[in-house]
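First comes one chain, alone, set out as structure tokens in the form predicted on its own.
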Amino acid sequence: MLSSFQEILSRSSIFRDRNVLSPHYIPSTLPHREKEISAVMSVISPALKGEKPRSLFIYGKTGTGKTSCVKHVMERFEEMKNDTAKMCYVNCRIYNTRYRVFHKLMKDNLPDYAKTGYGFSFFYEKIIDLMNSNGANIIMVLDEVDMVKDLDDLVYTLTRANDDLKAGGISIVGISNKLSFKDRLDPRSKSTLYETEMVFPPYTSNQLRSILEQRVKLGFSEGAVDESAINLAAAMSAQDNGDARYALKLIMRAAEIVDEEGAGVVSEKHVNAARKSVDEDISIEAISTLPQHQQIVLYSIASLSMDGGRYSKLIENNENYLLSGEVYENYLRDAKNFKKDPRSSRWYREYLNELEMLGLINTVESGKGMRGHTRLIKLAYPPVKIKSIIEKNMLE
């Protein structure tokens, strides 16, 4: 029987405000990140005195509070109401080229000129003219900066712009999950950076528990979430790289299950049930946002996992492991099928490292029973699902 919206909305729920469980929600206080917030504020504070701050690069795994802390600092920065100091936030997953980053800069500062018909040089000159006229210091917050396709050009342009300015300056706050992202920069771009670096450590189980307690108090009816469920979600997330986003997703999905069942209280049973669903959602999201060549490598592993590698019988206690060399052979063929130029074996090894770091594959070094020394690769998720996700991404 079909339900009406009125029926759906009138159903009882243990949620009071599900928005507070979103990773985009910024609470008034961020538990266990006071030191990091203070450090970010110290680095950018010269802008409020009319001086150009040093650039800052922030690293840390997903769910360690990097973006939340910077957005929290931005709110406090704006409260200072300083006309000659401005922070501009750019989500580089969306604005993923130099042109798009400057287009966002125009939308925030000169919206009348923010038309995509204008060329990059027009945007650049208008920003320089604006800064020369008001002596502003602009701090560009580049979230997921490693997603920018022409990163080298962007960094070089932003830092070299200071040479064209008679007043004010541009600084960068770059946020990345990858410590190695600067390896992509040309030496001349690296030389223009005068930066400070910070690493956000993963949250511990106790820290995750207090974060969940804060959000549960705001987001649910009193007594709707059992303490044991909070403890379990915190422990699971601490094992999974100390990821607060994962912990929040577990509690949210567990609560949705309770609402569906009409069970009343979120228990450990519901957190365990939520884990499978959340893991699958995260894997789909992670695959869909991978660079194309990493997706093709993963596609090759999935294809071989389904068909059985030609050399799998050579591997003792096989357990669905594949030989790295055979996967690379498959990748070379699959890249051409997707109309992409395959990358070298050196890049291929880097792609494997990234995929393993994301938990999409597992690798071990070959031991006794094999001639030579090679890497064995095993898929962490069902190959059929991975193939279909990548085909949808690559062929659309």
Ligand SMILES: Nc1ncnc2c1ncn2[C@@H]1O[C@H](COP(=O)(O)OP(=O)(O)O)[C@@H](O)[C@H]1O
The other form holds:
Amino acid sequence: MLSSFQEILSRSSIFRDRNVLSPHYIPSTLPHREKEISAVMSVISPALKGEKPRSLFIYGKTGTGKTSCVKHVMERFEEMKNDTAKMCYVNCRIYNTRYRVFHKLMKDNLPDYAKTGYGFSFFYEKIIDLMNSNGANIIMVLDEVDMVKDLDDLVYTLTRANDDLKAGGISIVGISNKLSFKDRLDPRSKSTLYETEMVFPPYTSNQLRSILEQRVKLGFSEGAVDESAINLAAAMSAQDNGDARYALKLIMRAAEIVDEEGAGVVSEKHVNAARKSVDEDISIEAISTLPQHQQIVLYSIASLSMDGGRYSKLIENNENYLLSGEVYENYLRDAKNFKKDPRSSRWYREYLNELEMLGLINTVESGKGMRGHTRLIKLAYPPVKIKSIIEKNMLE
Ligand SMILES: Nc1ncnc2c1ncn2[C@@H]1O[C@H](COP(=O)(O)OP(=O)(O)O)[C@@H](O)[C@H]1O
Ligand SMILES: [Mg+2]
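Alternative state: the form predicted together with the ligand, after the form predicted on its own:
Now the complete complex, all chains and molecules, led by this one.
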């Protein structure tokens, strides 16, 4: 056990610069995205001549470099030091309503007035006044734009702003990884948002390999990561949606495992172990996005697994399977404890199907030795961890 900061800090590590592997790091060049970067630049370039750019919509699966490329373009844009246009980045996961998006605009442009006590129309008037007085264009980057709850209202407001403005204009760069969300939009918002469209394709295994090589060179001491480990992480991530974030996570976690072991070179063995651990994290993250009743069912399964169900008393060596009926009884009680009206058993069976599809539980039909047929349920992850995540979600 390392018991002082000195000991912990002097512990040897194969990382040279951990930052380079963090999800927030943006490398100075983004291999295999040269074409996309140049296309984004040309769509927004009119702003540098004082003209209002067309709106742009970027679609691509998660980890295809959308955020990094747009941020890279923003850095180049700022280097141009022009005063005819400004780009504003909004992460709609956080700023997920029209009000919050405008609040972010205020923070970036008029920080003195960016108090949440002010109403929406106050923000709106201030932004219009500001733009009328300096005649500049604003390019709003709405990242994960599908998260905005009142998106039709937001888009409508931005369109109206362009009518109200005597000079300058507001253009939108929308980014999303949800393909179907377009259909939910009002036709008017759709035509505003989708003036120009662009798709970021998933990375291939070879592309992921060079992305990883770039990062490994920057982040690790020489020889710390075996080439076969990079190849394996690239191949796994190419199969899994061509997601560069996942590929980087695999290498990061594999290196952490080597560090914990004390020394060595990151090899295929570590990447395999990293995959298990990363996949577990991802499934656990997914729990927080589940509808409440599914979370409660999962909660009941977790608590029952900790206490040991009736089935485990009936049959030895049952691998901790639970009876569907006893889980439902627990669900009825747990739902009440969380102050929710429990759903019928028909819904309950649907929830089990959903949870199984997400890989959070496994179910089998009971075999011999049981009266009739019942479904047996087993949790795919450690119950303590799952229980505490759901408790936190439900009590928020
Ligand atoms: N072409 C690339 N070169 C280097 N790193 C990349 C590239 N594309 C993505 N990444 C890295 O992968 C991770 C995910 O990229 P990101 O831009 O956040 O994807 P998205 O926004 O499409 O989900 C980030 O850590 C980013 O630095
Ligand atoms: Mg992104």
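Positions refer to the first chain, counted from 1. If you're wondering where the values come from, they're calculated on a predicted model, not measured in any experiment. Here, rigid core means the biggest group of C-alpha atoms that superpose within 1.5 Å across both forms.
S.K.: Between these two forms, is residue 55 on the same rigid part as residue 101?
M.R.: Same rigid part: residue 55 and residue 101 move together between these two forms.
S.K.: Report the hinge rotation between these two forms as a whole number of degrees, treating the chain as two rigid parts and superposing on C-alpha atoms.
M.R.: The computed domain rotation is 39 degrees.
S.K.: Residue 187: how big is its Cα shift between these two forms, in Å, with the core superposed?
M.R.: Displacement of the C-alpha, rigid core superposed: 2.5 Å.
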